[in-house]
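So this first bit is one chain, no partners, the form predicted alone, shown in structure tokens.
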Amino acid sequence: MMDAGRHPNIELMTYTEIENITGYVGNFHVTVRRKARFVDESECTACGDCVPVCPVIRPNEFEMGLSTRRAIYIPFPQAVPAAYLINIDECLGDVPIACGKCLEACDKKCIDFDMKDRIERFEVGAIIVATGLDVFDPTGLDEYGYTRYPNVITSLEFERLISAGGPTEGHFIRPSDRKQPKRIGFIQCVGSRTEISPDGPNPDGSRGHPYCSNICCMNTVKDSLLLKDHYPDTEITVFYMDIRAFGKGFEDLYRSSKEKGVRYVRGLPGKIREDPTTHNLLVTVENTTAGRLETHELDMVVLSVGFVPPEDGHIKKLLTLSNTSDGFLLEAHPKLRPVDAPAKGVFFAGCVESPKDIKDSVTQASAAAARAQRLLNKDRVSVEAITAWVDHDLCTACGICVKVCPYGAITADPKQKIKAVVTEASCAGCGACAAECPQDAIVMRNFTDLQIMAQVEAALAENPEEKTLVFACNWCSYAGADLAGVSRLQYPANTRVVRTMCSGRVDEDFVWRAFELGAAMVLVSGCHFGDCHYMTANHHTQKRVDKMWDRMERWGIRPERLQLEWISAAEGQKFARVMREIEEMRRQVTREEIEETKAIIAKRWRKRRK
């Protein structure tokens, strides 16, 4: 951080919060807020004069709440710039003259309680996420009793405890009666791999999440390597589910920590209990490996706990970003483009995206300038002739095209009858909108309803009773049918794809066109729900299938004729059994049910579209 304080190319501005965030790709409006630190940075020394006079004294949260600050600090001993701030919510302040001791004390006079927030404005031609992660609350577990016994401490409390610049100086003490401990326990997967069920007790994660967080075995493997080097005689025990020691070198850590003497135990507590004579901390735990039950009666227990995206979502808001089911943000391809965010323009760094260690961070931090710089370096920004633009003298301004986007494209003021723009630099060409407009005013470039319906009407020419009709996305399920080819599987060739960019862009008009044509079967196909290419749109492909279902039932039209399947790019061997399975279906259509069907679509949706 220092370093990068000093670059004459970086400013870092600290102490900021982002207010806004417009515009689109080469072309962002950030407003942020800068905070009044009531300490002129240009002018402080940092020589701490104002510290011992300052009468207000707080828990120190870089340090865990092991040791105090005052009112007037430095955030940690690392901080750019290298001044002073107040926290003026704590502070007692000079008017009326409650206090002001910092003032009288500090020479250089660079103590302002007059300072104000500063609003200010930049442009910026792309933005990197690297927003962090916090740390699970073991609160909630109470069977550990973290909130009641002082030597339960936290894997972060541990690292400040045993650091050389930490609360302690580096020795490592038990916080009950500050005597170095000689049994210490490390309970792994403390918040991670938990199972959440929506009815049982913990829908809130409150207890912990199904993920793995990464890093914590390794950490605890390091810290137990750190314990033997400095303190050889000290007893350590580790409980834990199963040991994940996948990357470079972590196997080798993990056996010199068995070679060292640390011993694991396959099987996490129960319980633990307190001796109130001696605080020493009695831990119940079944080893799995044994096949017993155990007490081990320990001088501290250090809780491993895990990782959990940052609660702010305000950042996700701003620049319309999505989460993954375990909360972090959504990469727009887990493997092509794991650094790029689905908005153009983001991306990503760091564990933001995912829980990872500093190794994978710092990979994912350079991949990310590198595709800043790639974006940067261009004069002009292009985009796919797949664009959506807006027929104004068809628009009506009803804003739903708004609400459909997921990248915010689009904007509308139904209130004011502002009729939509696109702005074609932010839309990624899914078609949701188009699928969407009840006034057809908003056309797809290359992929329009007219382009779209001569290829519906050109495959069901001939016998179309015969044919199975597949609205296919382009990323996903389009990819699988070609691996169904290429890996030669074998599926009814009776089946007749239509590519579609997304999904999403599958119009009702193009399915009733097809029953109307005669076609027995209709399937509609996409990525799966997590995995779109375009965040959400597949969610509306899900509630327009919905819709159609209920109205197929109202019109006597069997819904089993309209099917909806998510097939992966990877997934041919699905794709050639959903033909499979939808051929069987077709051959109970009868002619007379398609005559039928033709005749009801002719008059429902022919009258429902005038």
Partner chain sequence: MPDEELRIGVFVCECGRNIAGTVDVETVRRYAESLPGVVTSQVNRYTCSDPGQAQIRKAIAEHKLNRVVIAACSPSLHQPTFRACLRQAGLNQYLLEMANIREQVAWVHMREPDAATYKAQETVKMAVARARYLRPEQEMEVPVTKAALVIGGGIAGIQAALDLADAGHKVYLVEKEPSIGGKMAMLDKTFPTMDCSI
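Numbering follows the first chain given and starts at 1. Here the structure is a predicted model, which means the values were calculated and not measured. Compared with the form predicted in complex with its partner chain:
- Only one of F307 and F575 lies in each rigid part of the chain between the two forms; they are split between the two.
Follow the form predicted alone with the form predicted in complex with its partner chain, if you could.
Excluded here are partners and other molecules; the one chain stands alone.
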């Protein structure tokens, strides 16, 4: 930590929020908000003279509320930077009549109530996302009585209670009577390995998540050893489903914990009751090894809580990142590119990708740094040639493309009749403009109208009435279809897939041409809203499909023949299910209906084309 604080190449920006990130690989423009600390970070010597005079007392977040701090505070003694700050919402104010006591107490005069948030901008070539994770809140598991019973605590609270630097200076006491507990129980898998199902007992995940949080078993083993070291006569019971001690040196620690007398009981307690006078806890559990129901009287219970993905939707959106179904970030490839984001120039480190212990976090961080260096060591990088250009012979300067481009990469002026121009370095190649251009004046390199039409025509040249034509976006739904394959999920073989970079590329003309050729069903599929790799380009997909449904109804074609789905790269299951459901619908489409559709399209669409 200290090394990071004083490294000449590292500019440490704490108490800082990411406001905006634009640009692309090698050339990201970053805007940050450096929040006012009201204490000059470079001047403060962390002497602490300001603290005793501050009259505002608040729970200390770092100590999990187990102790207090003032409105002027340092997050924890070893904080980097070693500087105080004022929580201005808690502070009474600097005018002498309100308070302002700290101003007087600070000899160096580093406190400045006029400090404002500062906006700073800088450029980078690569980005590493290491936003970590959050701890599961066990309040939703009512049967364990967390927050109702003072002596039920979480594993993170345990860490602070046993820490020599913690609120009790390492004297391990229980909250109800501040006495040293003799009989301690640990309950494993709290918030982990729990089914979520809409009609089960856990519809919203408030009782936990399906995945294993990876580190809680070993954390409990470690905690049991710490207790046995400090207080050898403590009786420790661990309630568990499985102990997962799979890492290097882990099994040794587990064995040594058992050798020191820690009891491991296979079975998760159904309920904890409290003796209201002693505040002791009665834990009922089915011991599945012994095959009997047991009740343990304990002085304290530690809930070994799991992890949840961090709340950082803002950063995910800015970098167009998506998650796997567990809520952690989706990597470019689970085996071959585990630290790369699908977006170029962005890498992951640590628990934001999945829960992991310190060793694995450090390993992944070094991997991410190495991947980033591969890029930073180059002078130039090439950008895939999939960008848009405008054919000025066709462009009428209507300006529609300017409005749909999520990147502001197109300029045109309808009033001055200035035709559209694409800034290639800003164009990411989604193709929303090409799909919307009424003149077909925009050419997407490597995904031209001609190329895509040729695929549509080839797909439907034979037996079109038996087929479903699928448009799938490169990043999400096409990857979801790939995952269906990797998972060997089976679905009907009459699907024909056309890949585009984004669902926003799917021009109405492609769909009408498919129906003109006799396709029974057409599916347009893309990324979920918020997951789109081209920001909001898929919102245009939705609008366009809405428009097409209305048009189909007006023309006398059943709108049901055109389907729409948002399928993420992690939803192989969904892709296969959707393909099966659409096949059911396809069977209902008669040859007469298809012939009729062909005639309608030939009349309506062909006419519009002229």
